[in-house]
Structures are given as structure tokens and as C-alpha cells.
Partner chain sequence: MNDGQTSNSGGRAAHSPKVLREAIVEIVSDSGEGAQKAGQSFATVCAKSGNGVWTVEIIPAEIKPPARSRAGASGIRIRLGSETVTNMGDEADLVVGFNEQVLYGRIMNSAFREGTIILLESKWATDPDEQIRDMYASAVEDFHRRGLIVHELAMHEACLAYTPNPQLGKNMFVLGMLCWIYQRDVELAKKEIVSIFAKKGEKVIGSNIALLEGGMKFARENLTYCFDVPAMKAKRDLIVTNGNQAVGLGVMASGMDLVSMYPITPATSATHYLSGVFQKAGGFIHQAEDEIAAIGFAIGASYAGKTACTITSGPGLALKTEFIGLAVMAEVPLVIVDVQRGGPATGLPTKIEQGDLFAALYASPGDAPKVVMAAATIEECFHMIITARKLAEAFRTPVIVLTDANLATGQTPFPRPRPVEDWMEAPIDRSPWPEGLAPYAWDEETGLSRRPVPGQRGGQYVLTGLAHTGQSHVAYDPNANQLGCEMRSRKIAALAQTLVAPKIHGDDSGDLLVVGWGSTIGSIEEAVDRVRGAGHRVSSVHLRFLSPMEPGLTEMFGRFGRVMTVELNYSDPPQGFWGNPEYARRAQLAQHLRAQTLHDVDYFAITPGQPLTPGQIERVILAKLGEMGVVERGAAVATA
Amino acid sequence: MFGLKTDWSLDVLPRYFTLEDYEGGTARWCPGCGDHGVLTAVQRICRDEQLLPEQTVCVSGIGCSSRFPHYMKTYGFHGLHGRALPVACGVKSRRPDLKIWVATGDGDCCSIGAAHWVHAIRYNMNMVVMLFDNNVYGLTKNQTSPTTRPGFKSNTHPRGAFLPPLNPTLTTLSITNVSFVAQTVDWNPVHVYATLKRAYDHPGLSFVRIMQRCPQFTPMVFEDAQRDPSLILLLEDPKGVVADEAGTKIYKNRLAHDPGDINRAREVASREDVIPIGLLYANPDNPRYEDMSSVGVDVTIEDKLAALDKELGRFAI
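Throw up the structure of that chain alone, the form predicted alone, no partners.
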């Protein structure tokens, strides 16, 4: 059209995401449940890192914590009981570009999903695995879990649990090719955020055990440590979890701990007089399975068919 400038172009502004861009459905956890704080921390990390919602995936199994994907406005997969990790590994093997967060519980991961837990740690695929440990099966209403402490009365052990509990942190540190193990407590949001952020930055599978309160069935489990900061052992190292002092100054019980020393990490993880929080172990150089499993993901369908025809042609008579 005469007089119309035709060489103009529209400058497209870069996308910027706020917390609302990562907030899914309204969380239906009980008031006072520690899951709320963890959810907020993950949403803040997504916002601070400006992760593309369409390239972020939350995977879970079954349990209270496993409702996590419903509350994130990203891609999500709410899987079967104990099967969060094989699903997450499958996603990562074919889409190594995606950012993956896994939410699992002490029952979901350490009981029915125990075999998948062991192999996922060994595969060391780049993702953050959050173990919500409240020492009980909460969603199915108060059954003994692998981390339940002796004497705790549940619907499955009305006279009290009698087996010693599993230590998920120590167990994970014993698995071949483990590359990142950390612990935190849900009642300290500053440390939760710093721990999960450090886990996100690690190039491999980051296993984070979160001591998480269940106000309905196990409100007393971590009550002493919550009321008495001296029962918390804060692990300190420049390469570890570096949290704002405003959130950690209450912890006078501190330990200089080198996260590169796996034997020392196992010693610290086995302590029962205190709850160690921080980074116990990290090795960014361990091999990652997706480096092998993702080979060929960019091959076209035509090339795949041609390769298949060539291979089958070897058996022609």
C-alpha cells in the first residue's frame, strides 16, 4: 500500500516468569504440613533460574508428597507407587534437555520403590530427587514405613514398630556411582531453598532427604530438633550448602565437612545424636547414564528406517 512502511519489525521482549507462572492448583496438604515449604522453595528456584515451564518436568509416585506435580504449572507425571524414578529416568534418557524434579516419600522410595532407588542413584542422570521423610505412610492413613522409629504405634503395628529404621541417607551413600547426597529440615525455609538450589546446580542425580513433619500422624517425630537447635548439626564448607546466615545463625552446633570425602560423609550420616543438615557428599565427575542413552535422539525417522532396513538386510537369503 502506498505510503505504508513495510520494513518495520516488532521487537519481541524476552520472556520473564514470576512465581505465578509456576503455581499450579491450590495445594491440598494439611495445614502445617512441611510439603508446603518445599513446594514454595522449588517454585522460587524455578523463578530465580527462569526455567521454561514447558521444559520443566515434575515426576512423582504415590503418597502425600507425590501430589507435587499437581501444584506446579509445568509438565508433570503422577505415576504408580514406587515408580517415580524409572519414569524420570525414562524422560531424561530421551529428553536430556528437560529439567526434572522428582518428589517421593519414605514409603514410596524406600519400600516398594527401593530397587528403582538403587539403580537410579547408580545411573546418576541429571535430576533433583527430593525424599520427603516423615517416618510414616500419611496418604493411606498411618502405617509403619521403612523409616518409622521403634515404638511408634501405627495401624499396621498397633503395639509399636519393633524393627530399627532404615537410614536413607546412609543407604544412598553406599550405592555405586552416587554423586550428590544432602539433608535439610522443612522448618527452615532458608536452608531448604539453599539445599535444593545447590542440588539443582549439581551435574548429576542430586538426592536430597528432607526431614518433613506430618501434623496429622507424626507431629512429634522432629519436635525436639525443631525446639532445640543444638540437636541440629550444620555442615559447613565453601563447596557445600551455603545458606544465608540469617536462617542458620540459630545453629551453634557446626562441623567443617569436606563433601568430597565419602567415608567421612558416611560417618556423619550415621550419627543419631544429632540431625546433620547440609551437603554430605558430591562428585560432579561421576558418569551420567543419559550421556549414553540419549545418543541418537536427533536421528530422523528416515535415517532410523534406513538403518533398520540395512540391519535386517543382513539376514536376507
Contents of the next structure:
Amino acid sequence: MFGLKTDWSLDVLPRYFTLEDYEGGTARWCPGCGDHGVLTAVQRICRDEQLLPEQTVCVSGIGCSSRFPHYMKTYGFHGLHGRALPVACGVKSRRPDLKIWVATGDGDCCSIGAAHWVHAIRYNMNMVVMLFDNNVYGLTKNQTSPTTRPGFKSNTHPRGAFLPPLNPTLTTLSITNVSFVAQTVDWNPVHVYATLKRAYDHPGLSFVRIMQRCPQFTPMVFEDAQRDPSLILLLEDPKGVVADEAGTKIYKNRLAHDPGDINRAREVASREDVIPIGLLYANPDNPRYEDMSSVGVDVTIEDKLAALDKELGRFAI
Amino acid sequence: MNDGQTSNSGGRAAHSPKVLREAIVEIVSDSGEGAQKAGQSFATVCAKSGNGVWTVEIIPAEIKPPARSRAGASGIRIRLGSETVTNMGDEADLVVGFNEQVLYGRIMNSAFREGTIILLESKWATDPDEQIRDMYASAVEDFHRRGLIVHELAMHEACLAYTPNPQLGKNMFVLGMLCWIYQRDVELAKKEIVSIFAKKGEKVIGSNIALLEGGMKFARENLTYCFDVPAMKAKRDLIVTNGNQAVGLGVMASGMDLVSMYPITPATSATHYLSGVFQKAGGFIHQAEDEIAAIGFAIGASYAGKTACTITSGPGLALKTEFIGLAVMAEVPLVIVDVQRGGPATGLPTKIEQGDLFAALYASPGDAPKVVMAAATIEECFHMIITARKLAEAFRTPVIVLTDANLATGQTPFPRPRPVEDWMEAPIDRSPWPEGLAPYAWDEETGLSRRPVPGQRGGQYVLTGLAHTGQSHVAYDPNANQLGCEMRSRKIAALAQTLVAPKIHGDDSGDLLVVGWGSTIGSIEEAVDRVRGAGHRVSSVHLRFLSPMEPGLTEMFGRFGRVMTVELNYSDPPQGFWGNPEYARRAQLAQHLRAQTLHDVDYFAITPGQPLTPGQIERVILAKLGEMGVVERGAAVATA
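Please give the other form, namely the form predicted in complex with its partner chain, since only the form predicted alone has been shown so far.
So here's everything in the complex, that chain up top.
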């Protein structure tokens, strides 16, 4: 409190972090890949929020976008294909003090890691989960992903993908205890930043699907929406994603959407005529698993020994 | 009964107990009749009386198999002795059977011998269903033919005096009978009842005590014999647990922060036990969505500087393989407990096997050296978790602890551990990270390195499952991968340097050395003692470390004429099928030892789904000695 502490300048050494403090070397993604823009947005949020680099952990699975942690100068965990979420939840479980960012792709999250996706949404642990959805497996060179559109010719389906794509946004909105779902598009850095910032501010698991093109294999997806901004539906609400108007003024097609209304959110997410961007749903009051899993982290060794001794006593003869 | 010091009165003189050195008792029933509860209580009473005790549960695969079916046999074996008891022994001396069909389940498992006393529920003789009456009558006849001593007893009817529903209360009645037959202190049994039914109130306690006393009275009035198995002389400060409870206690004693699991038999009861108490010891149990997530969650917590373990059984171990490889590659400390059951696939979920050795040692793709240990006793289930945690941290590696279904459900007394603070110390050095120190600053000799943990300023690095440099940067240089592999291997070699040679049971040299691992120790050593008693030059050695192996084995094996393993896993006949030994698939430890020691290691390994008995192993040893020409083949078979 002002006036109570006169020597504050002696023991509070200011640590001010610039963007460079979050930059972990040159990103090796292809030129033109949307991952670059997302990385920049996250680094900017870290800078703007002055996150302690040592208190920040980026967790990922396997795939192009899962190289994300390597390009941050925070702690990082680049693990197994599909398994980013169990690791991230484990990190958070007994260390709720850590800020966690998860990078996962459409194959990583919605295919090989689908079980963890469902359950991580339900655990609702405080972290930002970024789904880099470019509709294709890039790192393994052009295979059909769960979000690939029908007719798209890949190395695994040369005559075109057969099945209708999975809708990760709608799926996530159907999971019990879902607490935050937003969408954005990689070609609008202003909206990406605003969406991820809103996600960061949310107390719970914030699931953000980022629509992306892969310059190598799916440069044409979302081409129509890029060319014709009226195919984007901008969701607006004071509690939603509030982006700088300079970045969103091209979007004339807008919808006032209350992010507290899950049924409307599911309807909006189901639309196939337009790409809704912004905050679909947020509920800050959902239970968070770390509130239970971190109970007991401060139990002292003396208390542990006492509890153990009591237990051994129960088995004594 | 196995005759010990005999008393002149023998078994016939009423109410004058015949003194025995040990006794093997079984209670066998349909599932849900409480046989295990009664048996455990009897075992606890015996342990509290100062006897050595070992229990083995008889568990059908289903929760409620059809009544009166052979495969539905559910129950418990209790072996009690005047000395420490280390295994389930050979055939039963006395069996309480709730119906005649479940006893066939035990006969199929060679659990009885000529002279085994059968106390058989007789109500089936007058069952309204004619078919049941016939089955009962012909079984009793058959039991007599097999040399069993059958006493048909109207236990159900007698229970009616104390409870309207004998199916629920008969187990405590049987406990009473056993207390009288083995001359136990009834007060100890009453205390057990009070503790079992503490939550159900006075009325339930009262009626169960009435059943207990009724059982004692019934036995006194209907049986003409009773026995005494005198207690051990020295009474120490002991506790009685099963292996999974010991694992749970070990988890707490090791100061573990997190247990992450997915339900799987027979591992889950360890977390059942922990769930009631772990929070008080500062820990959390995470029930994950699957086996893969369970280990991933534990690895995440460990990466974040918390001590974590995951407890599973064979199929779960298979699913965790990729993550174990990651923990090896990225050097994440982690304890993985594998309570082995029969495999492959779903296999024998409730039965014992030692079939996961290869999976534990080799399952990962690529070169994935890690620490693998096997608990031999229930007591070791406790202490090994603490050792494993320390090794995991000191060597920055996953450690697999193998136990098995026999240890998991068996109960025996062991010295009460004396936990110390050091077991629970925080896992890592939390002092500021030295500037410029790499996250894998491998010591060239030992491969060891200090581990940074999130929150530690200046230690930021990206853990990766990709081949990496000491900086944890992706290895693009071919030498970097070779170096990483070598450093991870050096750690295991460094641990091997610290181990001591295992102790030999018996003489340091001789004709035959029996090598075992895991829960077979009691049966192997008892068998070795028997043949040594008959003058044979046989010793045994039991291995606790499977990776790295304990030192000195090659030299030790050279001091014996032959070396053979005794294991509970599958092997082809040593001469191979169709007489071609070239294709014979060997027992797992034997194969591993051959590779490590270049010694011609023989083996006896089978997969019956039940523990090996000392008698079985004794016959194997004698047959081996016969084959070696040390004893005449005929003589060996005759003795067996």
C-alpha cells in the first residue's frame, strides 16, 4: 500500500520483458504459414501481460504447429503425437501457479488425441488451448485430417476425401463443463491477438480454434473467405472478443452474440454458410480440476509423516 | 496336517489340540459369500497371535459368476506357521467348502491331497432341486474316493439361530469354527469384527459376534479334533498388509505428490487403498481418461517438479510404452508400478504371471534404457517404491517396479517400517539455475545432469521427444543422437556400478543354482531348503534389479554345475518342439541372463495362472539333478 513501505525501490527489482525475452530462435515453419502470426500474437500477449518467462509453459504434441514451444523462450514441452493435453493437465495439476499455453493441430487434437481433447475440456484446467486447424497433416506431407473437406485430394485419398469433416468447435461446445470456445482466422492478426488475449483472461480451459491455410498443401482452403469478407460472421458482444475496429472493419456481416448462451453458440458453430469468428461461449464459473488436484500441495513433511504413521498403525498387529 | 512336534493325543482325542508346525486352510465359496473377508480376519487373528502367515486370494474372473460353478470358486487360502511363512505352500490341510462344486475348482488346481479335511456344507443334500441333490451326493462319493476326509456339516442351518440370512453371515460363523479348530483367542476375532463393521453400528457388530461364537460352539460340538500352531518365539513390531496396500503405503512414504491411474485389475486396489488416505499425506490421485493419459499426466507433473507415479498392469503397460520412451529420451523421473497379471492381451486378469519382464525391459522402439526392479516380497513392495523414487530423480529416468497378482492380494506380516524425513524430501534442487548451464549438461563419465524445473529462473528449456543436444535443441547433427543415446546408457551403467552382488541362499558353490525374480522367492527358497535338507548341493539367488542387473552374476554362475531359472511365464520345452532346440523360446529371465552373462542358463517356466508351490519346484530341482546325473533319475522321480 502506498506510504507503508518506504524502501520498496530497494527490494523490488523491476524486470521488464520485451518481445525478445519470449523469442526462442528463428521459427522454421514455411514462409507464409499462419503459425508465424499466432506465435507473434502469443509473444505479444506475454509481453503485454509481463508474464514471467520461467512461470510460463508451452506444451504441444506433434505436427508442424507443435514446434511452437521451440520458438518461445519460456519453459516448453514438445511431447508425443496427440498427447499435449494430458501432459499440460499434469503440469497444471500440482503447479496451478504456472501459465500454460497448449499448441495442437487438427490431427493432433481431433484425431490421435481426440480422447484427451474431450476429457481436457471437461477437466477445465486454466490454460489456453490453441487448435491450429489447417485441414491437413502437413509435417507428414499431405494426408487427410479429420477436418479436411470432402473432395480434397491428399496423399491418402487421391480421389478426394470422402467423409464430411468434423466440426471441432461444435464438438467442443457439446462437452460437459466446456467453459470457453472461440474461433479466429490466421490471416487477421488483429483478431487473432484479441481472441487469444480474451482466452488468456478467461479462468478455465480456453479452447481457440484458429482457421489456417497450409501454404504447402492447403493454400486454397478459406480462399473464398479471404477474398470475400462477407463470408466471415463477426460475433460481437462487450463480453466477447473485442478487437481493434481497424482490423475488423472489413467484416460487414456481424452478429450480436451473447457468449453466455450455449444453445445459440451451438447454432452459430453449426453454420456452414459463413465462418463465425469471435467468442462463441464463455462461462467463468465452471469447476476447474486444479482446484481439487492441487489440494495438499502445501502439506508439510511433518504432517505427511504423521499421516503415514497413523496409517501404519492401522495395519499394526 | 503337516506333522510337526506331535502330541500323543493325536487328532482323535476330543478338544485336546494336536500341535502342528504349520497348517494350510482354505475357505471356498461362491462369489459374494464373504469367504475372503472371513479368511483375512482369520489370518489377522493368526498374525496377531504371533504366527507366520501368508494368504492367497482365490478370485474368479467375473464379479458374480453363476452359483455352484467350478470356475466360480471364490475364496482364500491361509497358510499359518510357527515360523515366518513366505509362500502359499503345497496342498491344503483343511478346507471349508460352502458347496461341493466350487471344491472341484480347487481340485482342478491340485489344491488338495489325500487326507485333506473337507468341512462341507450339507444343506445341498436336502435341496428341493433333485439335480442339486444328485450332484451333491455324487460329489461326496467322489471326494471319498479321492481320499479326502469329508465332514458334512449343517452350517447353514446352524446359522439360522443367529441370522435370518445365513448367506450373508455364514462367513463369520466359519471364522468362529476356524478359531475353535485352531484354538485362537476369541477376543482377537471379536476385535476384528468390531473393526470390520465399525461403520455399520452396534447391532450389526452384535449379530456378527453372535455368529462368531455360534461357529465356535458348533465346531466344538460337531468336531472331534482341534489343532494348535504355536506362535513364533520373538514377537516384533509388525504390520500386516497385502502387496497393493504396501505399494500404497510406499507411495505415501516416498512423499509422492501424485498417483495417476486408470482402472485395471489387479493394480487398481492400490489406488483404492490410497484414495481414502492420500490427501492427508499431501498427495492426489488422478483417475485419467485412459492409460496413456494417466502416464502423460504423471510425466507432466514430474516435468513441473512434482514427484509422480503411475500404477498399472500389463495391458496398461503396453499402452504407456510410447510415453515411457519419451520419459527415457527426455530424462523425466517417473515411477511406474506394473502389477503383473497373465498376458498377452486381456489374458488372465485376476491371475498371477511374471510375463512382463521383456515388456518392461525392451518394449520401447529405439534404445530406451531404464531402471527395472522387481519386488520379491510384500515388504519389498513398500520399500521399493521409495528406492524407485530416489533412483528416478538421481538418475533422471523412469523406473519400472514389477510386482504381481500374488503379491498384490497376498497378505503377510512384516516389520513395521520406520519412515524418515529423507524419504519425502522435495525432488529437486530449487536453487537459482546457474547462468549458462544447459538443461542436459551431461557428465561425460556418468551421463548425469541437473534438471531445471518450471519456475526456476534462467532454466527455461524445451523438453522434446526428438533427438536433442545438451541444450535440448533438436539434433540435426548425426553425432548428437549418438551422444544422447550414450549418455542415457551411461546413466544405467553408472547405477550398475553402485549395486552389490545378490546374496546366495545356500552355499556359494554347488551342483545347481536356481535363479528367480519376483514373488516366487518364498516357494523357491523353501524348495531349496527341502532338497538341501536331503543332502543335495543346491542354492538359489533372487534378483531385484533386472535393469541394470546386479553385478557378479557371470562369476557366480561359474561356481555351479548348472544354473536354471524358475519363472511364471511361458517357455517352450528346452529340447524344442519336434526335438529341435534351435527354435525353443526360453523363459524371459533365462533369455535375459543368457544375453547378459553368456552362461548356458536352463529354465523351468510355466503359466498356470497360480503361484508355484514349493513341492512343484522341489520336483523340478530333483528332476534337473537327475538329468545332470547328480542323483539317479529313478531316485529323483521316486522322491518327487
